[in-house]
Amino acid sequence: MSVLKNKRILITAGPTREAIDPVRYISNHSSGKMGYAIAEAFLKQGAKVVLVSGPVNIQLQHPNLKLIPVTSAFEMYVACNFHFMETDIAIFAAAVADYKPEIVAEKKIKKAGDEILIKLVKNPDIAFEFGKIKRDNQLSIGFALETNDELINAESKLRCKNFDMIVLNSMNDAYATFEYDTNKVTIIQKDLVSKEFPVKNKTEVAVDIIKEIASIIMQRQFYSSQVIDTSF
C-alpha cells in the first residue's frame, strides 16, 4: 500500500469524560483499541500519524507519531483543529460523548437527598464540523456504533457528516465493540456500497480498514489520470 506512505493521517480515539465535579465524569466504555490499531497500522505503511486520544491504558511509540492526549469532547475538537486542513486523511474513531454537564462543580457534589438533577448541554460534534470544511482531495473516515437499524443509521451519519466512508459495527455482535480485542465491521463507501468482514482481531481489523482507504486513493489516482482535456 505505497499510496499511503508519508500520507499525513489525522485520528481520534478512545473515549472522552465529561466532568460532572472534580472527582466524578460522565464517560463511556471506549477502551481505544481500535483507534490505536488503525494508528499502528498507517504507521507502518510509512503515514505520518497524529493521534488524538482520549484517556485510555495503551501505549504507542513511533518517529512517525505525534500523541496528543486529551481529556473532553472540546479538548479533542482544538486538538483536531489544529491539524485538519493539513491533513490528507481523517479517522474519527473516538467514542466522543455527545453531551456534557451545562454546569461542572467546583466542589465534589455531597449527597442530599433522594434525587440530583444534571442539565446535559450538547457537546460540538467533531467529525460533523470538519465534514462541513472538508476538501475534495481529502478524506474522512468515520464509524458507527450501533444497536438497532444498523445499516439505516450508518448510512445518515455518513450523508450528514461528509464521511467518504464508514466502519459500522453492532453491539448486537458477539465478540466485537468496546473492550474486546476482537471487533466484527461492515465498511460501507460513499455510494452506499458495502462490505462486510468476519470476527477478526482489531489489529487485521484495522488493516482491513485501511486496504479499503487505499483503494479509494487509487480510484481517484486513476480516474483523474483518465481525464481528457478536450479544450481547442
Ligand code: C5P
Second form
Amino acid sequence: MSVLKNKRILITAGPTREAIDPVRYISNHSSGKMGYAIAEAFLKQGAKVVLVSGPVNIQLQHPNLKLIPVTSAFEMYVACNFHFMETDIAIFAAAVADYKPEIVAEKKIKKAGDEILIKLVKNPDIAFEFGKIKRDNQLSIGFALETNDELINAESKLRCKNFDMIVLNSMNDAYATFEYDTNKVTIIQKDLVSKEFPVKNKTEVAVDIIKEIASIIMQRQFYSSQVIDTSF
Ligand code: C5P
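Given the form predicted alone, state the structure of the form predicted in complex with cytidine-5'-monophosphate (C5P).
First the chain shown before, then all remaining chains and molecules of the complex.
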C-alpha cells in the first residue's frame, strides 16, 4: 500500500476520563486496542502517526510515532486541534465521554445523605468539529459502536460528522468491542456501500481498515488524473 507511505495520520484512541473530584471520574470500558492496532498498521506502511491517546495499558514505540497522552475529552480535542491542519487522514477511534461533570470538586466529595446529584454538561464532539473544517484533500474515518439499529445509526453518524468512511461494531456480536483482542466490523463508505467482515484479530481488522482507506486514496488519484485539461 505505497499510497500510505509518508502520509500524516492523526488517530484518537482509548477512553477519556472526566473528573468528578481529585479521586473519582466518569469513563468507559475502551481498551484502546483498536486505535493502537490501526496506528501500528499505518506505521508498517511508512506513514507518520500522531496518536492522541486516553489512559490505556498499551506500549507502542516507533521512530515515526508521536504519542500524545491525554486524560479528558477537552485535552484530546486541544491536542487534535494542534495537529489536524497538517493531517492527511484522521481516524477517530477513541471512546470519548459525551458528557463531563459541570463542576469538578476541589476536594474529595464526602459521603453525606442518601443521594448525590452530579450535573453533566456536553463535551466537544471532536470528530464533528473537524468534520466542519475538513478540506477536500483530507480524509476522516469514524467508529460507531451500536447496540441497536446499527446500520441506520452508523450511516447517520457518517453524514452528521462528515466522515469519508465509518467502521461499525455491534455490541450484539460475540468477541467484538472493548477488551477483546478480536473485533467484527462492517465498513461503510460515504456512498453508503457497506462491506461486512468476519470476526478477526484486531491487528487483522486494522489491516482491513487501512486497505479500505488506501483504496479511497487510489480512487481519488484515478479520478483526478482523468480530469481533462481544457486550458489550451
Ligand atoms: O460517540 P459516538 O457514537 O457519536 O462516536 C462516533 C464517532 O465520533 C467515533 O469515531 C468517536 O471517536 C467520535 N467522537 C468524538 N468526540 C466525541 C464523541 C465521539 O470524536 N465527543
